[in-house]
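Given as structure tokens, the chain that follows is alone and in the form predicted alone.
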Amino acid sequence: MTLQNFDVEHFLEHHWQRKPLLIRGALPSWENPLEPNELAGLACEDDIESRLIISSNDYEMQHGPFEDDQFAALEGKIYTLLVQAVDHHIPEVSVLLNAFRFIPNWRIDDVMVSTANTGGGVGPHYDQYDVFLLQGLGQRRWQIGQMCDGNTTLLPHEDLRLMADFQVKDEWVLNAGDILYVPPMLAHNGIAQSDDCMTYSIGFRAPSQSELISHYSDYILDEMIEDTRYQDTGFHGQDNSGAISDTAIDDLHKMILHKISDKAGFARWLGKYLSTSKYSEPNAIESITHDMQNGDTIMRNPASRFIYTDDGQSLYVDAIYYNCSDETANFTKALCSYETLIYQDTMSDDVKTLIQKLCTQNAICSS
């Protein structure tokens, strides 16, 4: 799947994380893989994250899972249903991500799908990450506002981050197959123009500095076997016992920097951290096979995250690390890059062992 009327190099140079871009007819042969009632069915399942926003008068948000009678009670109300990580459950939705592989896989978060009736939306807001908004069914009017920051005033609301002052700079009505790219911190507002409106939001991960420091610090502390203590063997005394010398400050600072500046250790942690599944465990996949046959198709679980480093010799899948031999490295890189591979009897024993482990982990399956 490839985006039409779209120049990757021009987009990355002029739009990515800078300014919005409307792509008309991005997927001209688009066939919506999911009907609104099917999305509502997903929102009734216990292990799926979903939200319902009713905006007839004010904005009211309810969290799933939902019951069928809750949807029946929506008649006469303006609403939006949003379901997270639909690509983890519907293969035809996960295929959408192939069109965005010009961005590294580890940056991709998930595909959130929303359905709304005429007038439905979540209100003017901004996100802290990039998003591609694909119109799947019906029409939606998108309004683009101003760039925001931490000082942007929000309306008081327990559940939603709605802007107090939304200034419309531009707007477009999107039809099925059209895509709007919105960079981080840019205010936007989507309003359904039809009762069958469905939008597919391809969101991207953007770890914050505080998030990285917090999780990496926890990892370092867990990995430390013996706590190194401060030493001042060369101490020659000082005039005032109440002072802490510049030398002591430097030495204590170096103790911290020495531990956190270990790039190899950071890379090991980062591989596990970024490959951690968004949810506690990847969803079960059908046709899982431990005894693959020659010619079988190997497929990644859409809910699993695959990352490799060290030119393929380090593989991370759902926070589990695999040390790969030289002959396994090429397979590792291919597995992380392509949606499917073909199992061959001529594969090395090391590759077959890795495949077996990944099958047991429920990260890959055979069709």
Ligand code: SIN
Given for the second form:
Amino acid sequence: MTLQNFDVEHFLEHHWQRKPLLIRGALPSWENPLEPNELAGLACEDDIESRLIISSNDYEMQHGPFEDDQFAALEGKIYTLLVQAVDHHIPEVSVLLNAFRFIPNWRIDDVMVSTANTGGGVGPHYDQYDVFLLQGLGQRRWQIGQMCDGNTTLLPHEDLRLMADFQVKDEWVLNAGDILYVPPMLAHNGIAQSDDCMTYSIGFRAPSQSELISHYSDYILDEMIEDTRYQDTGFHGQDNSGAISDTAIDDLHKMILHKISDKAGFARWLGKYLSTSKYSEPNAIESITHDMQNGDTIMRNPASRFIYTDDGQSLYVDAIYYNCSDETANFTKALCSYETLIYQDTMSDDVKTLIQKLCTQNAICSS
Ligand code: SIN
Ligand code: CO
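Now show me the form predicted in complex with this ligand; what you just gave was the form predicted alone.
Okay, now the whole complex, with that chain kicking things off.
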């Protein structure tokens, strides 16, 4: 699946993380893979994150999982239902991600799917991440506004981050197969124009500095076996006992830098951290088998996160690290890049062992 009417190089140079882009007819042969009532079905499941926003008067938000009678009570109301990580559950939705492989997989968060009736929407807001908004069914009017920052005034609301002053700069009505790319911090507002409106949000993630520092330092602390202490053997004395000398500050600072500057250690942690699955550990998918046969198709579990380092020697799958031999490196690269691979009896024993382990971990399956 590739996007039409879309120039990747031009997009990366001018739009990615910078400016919005409307792509008309991005997926001309698009067939909506999920009906609104099927999405409502997912929102009733315990392990699936969902929200319902009723905007008939003020904006009111309810969290899933929902019961059928909660949907029945929507009669005559304006609403939108949003379900997170639908790609983890519906393979026909996860294939959509293939159109966005010009951005590394580790940057992808998930595909959120919404359904709304006429007038429904989540209100004017901004997100901290890049998002491609694909119109799946019906029509939606998208308005884009100003660039926001941490000082942008929000309306007082318990659950929603709605903007107090949304300034419409441009607007379009999207039809099925059209996509609007919205960069981080750009205000936007989507209003359903039909009762069957469905929007697929391909959302990206970008770790924050505070998140990295906090999680990496927790890891360093867990891993530390000895606690090296400050030493000042060779101290020559100082004029004022009340001062902390520059040398002491330097030595103390080095104690921290020494731990933090270990790039190999950081890369190992990062692989595990970024490949941690978003929700609980991925479940087995239907046709999982631990006994692959020659010619079987190998597929990654859509709920699993795979990352390999450039040399193919380190593979991280749902926070588990595999040290790959030269022989398995090519297989690792192919497994992380292609949608499917073919199992062959002629594969080396190392590759077969890796496949076995990944099957046991529910990260791959055969179809
Ligand atoms: C929606 O699908 O209605 C909301 C998507 C978004 O604004 O990020
Ligand atoms: Co948004």
